[in-house]
Amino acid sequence: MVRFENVHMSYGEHAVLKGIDLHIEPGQLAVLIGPSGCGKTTTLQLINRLITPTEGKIFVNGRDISTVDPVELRRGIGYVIQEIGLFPHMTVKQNIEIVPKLLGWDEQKRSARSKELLKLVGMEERYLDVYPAKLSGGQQQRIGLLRALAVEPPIVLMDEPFGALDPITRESLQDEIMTLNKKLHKTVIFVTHDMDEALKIADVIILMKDGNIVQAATPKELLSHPANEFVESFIGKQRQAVGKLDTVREVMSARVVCAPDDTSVVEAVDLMRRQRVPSVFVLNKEGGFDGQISIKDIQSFSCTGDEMISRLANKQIPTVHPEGSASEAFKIMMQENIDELPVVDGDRVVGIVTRRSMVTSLAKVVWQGEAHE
């Protein structure tokens, strides 16, 4: 864990951290953002000790940082910085292997674990020869990542690791860092100004203004709770609105159109037709749902039109619950380029998530009951 007790910090009269307290859970995502000044990269690089606070204490797993040697306090904290910092006259190999081998690792052991770490990213050993020039801006970010892990340090720092990225390579990244973090439960303290970064990675995010934490809280907390007003400022009224919308009930739209697995295409197809949908949910001989047709399904498909619709369901269609996340429903129809997303109780099709429906139920929330489909 990471606790920070009145931490001030100043450059002469100047002061930019005034009196933290902050406490930083073993194996949580916390991200520390707000606007430019306010501080937040200055707390991240007094925990390993690249400043020294000018009042107050920090510990790490339980020991005060100023009675611990600086270079092994650093062995035992990656850290992961916007520029990256890869040596360019060095291979990816050299790169992820610094610390190992000024720790004394045998080349054995170095180099099983840089294989290690490149397949936890999803690249190829082949990229262990290759300089950091031949390689894209996401995957020398990615390198630094691995660089940052290779030792398996409990506490990983990272300052806007992402920014200097395009949104579609940032966005990989992110649920990168998500899935990594769930698989090696390492605490990481990660330094953003980008708020829907900070909501879609973070278990806690610390909001911060001149030098203070104007609040700490969870996603959903932030978005529902605001402390204050440039809280929800900062978060902004759109955000906040999904925020607002607990579950899939609120967002979700109960007509449905159904038809049975015996249905042949023809008369699914007229049944959209009639009821001016792009789909028809399939249900089995008992009623429960078996999956979806549209009619992009049946154009991509050679069939008859006395072919019955059974064969031609997807099956595979993420379903979601009523009482489930309305934040996450939205998140699957977003990663999986959807347009409709079932809810299902038990084997039941109850409604239909749509984005229609996703955007009327936000703006109804923003304009309060104003906007009407």
Partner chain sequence: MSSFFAVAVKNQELILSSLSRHLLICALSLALGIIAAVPAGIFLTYRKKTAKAVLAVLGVINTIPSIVLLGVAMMIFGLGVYPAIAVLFLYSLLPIVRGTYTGILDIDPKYLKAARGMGMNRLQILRVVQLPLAMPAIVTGIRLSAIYVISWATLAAFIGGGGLGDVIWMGLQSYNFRLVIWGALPATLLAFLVSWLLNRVIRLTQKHISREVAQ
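Take the two forms, find the largest set of C-alpha atoms that superpose within 1.5 Å, and that set is the rigid core. Positions refer to the first chain, counted from 1. Quick caveat, the model's predicted, so the values are computed rather than measured. First, how it differs from the form predicted in complex with its partner chain.
- Taking the rigid core as fixed, one finds a CA shift for Thr319 of 2 Å or more between these two forms.
- Gly163: CA moves less than 2 Å between these two forms after rigid-core fitting.
- After superposition on the rigid core, the Cα of Glu125 moves by 2 Å or more between these two forms.
What about the form predicted in complex with its partner chain, after the form predicted on its own?
The following holds one chain only.
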């Protein structure tokens, strides 16, 4: 779908890309990742001809793009720029409908599409007539995303599209992008500097450094066979070092957010937003652990918001003991498909094991293992 052949890019003396070879298959979700200034944005902008390589060839859909009319090329490629760049003099609706309008869609079709899109990112229709300056950073990013998706282009380029989002929205939009990619078979090229994000969504991770590709591999391969020390340290740097992988206590996070069981759903959601967590633990009158409630649960129930969380809480969720084995905890998470596992001592919540702690520890083990060989 997108292929780079020995692509070099220089600004004057400054060589920004030094011979990029790249092949992204149709329907793949490829993530470009690397330190700031390594050339991620540059690589993205070469694909829709916002810039022209100093050397080398780029193919999109098998066609050498230097022979394609840039305007025509770009109509088939959605682009979310790093700076968002919503047009300030246009409402949300006008911003989303720019490309549909360029393509000559009638008002009815456009209008239906923008409503549908807003729903996709969980924003109400009243936002249609709001100007970007009135939106929060996260809302702006969502609209920027919708603007690029409006006509469902077969290829979508996204430059750090989730930087300004809170973890809850971020999670749900990551899921959305993955769905888009899998269900509609869109080819997505996604730039991030967040390894957790890359590991979660990528079919293939392209790790860059100083204008070169250091390794292009599936997340699994990248974790199990990092090409060199840079890759290791780049994955490692993203995580807090943990002790050897022994007990749950060593891999858990002690930062838990709890709420008494008579908290209302609305208050709980508010708490999650403020604490930037996707779920909270429910405590009974005596302060003992009495289940967990996540934003996903709340979204999937239809509730008025006044209910007490004890009614919606998942009380069957498995728990682990802090002195239990970490790998056992991870196994439970994988089998039960749980994102966050409560660590309970007696009836007290003392910590939480997340997918992030899991990846961190696994990566650590893998590399220590290799170092011994």
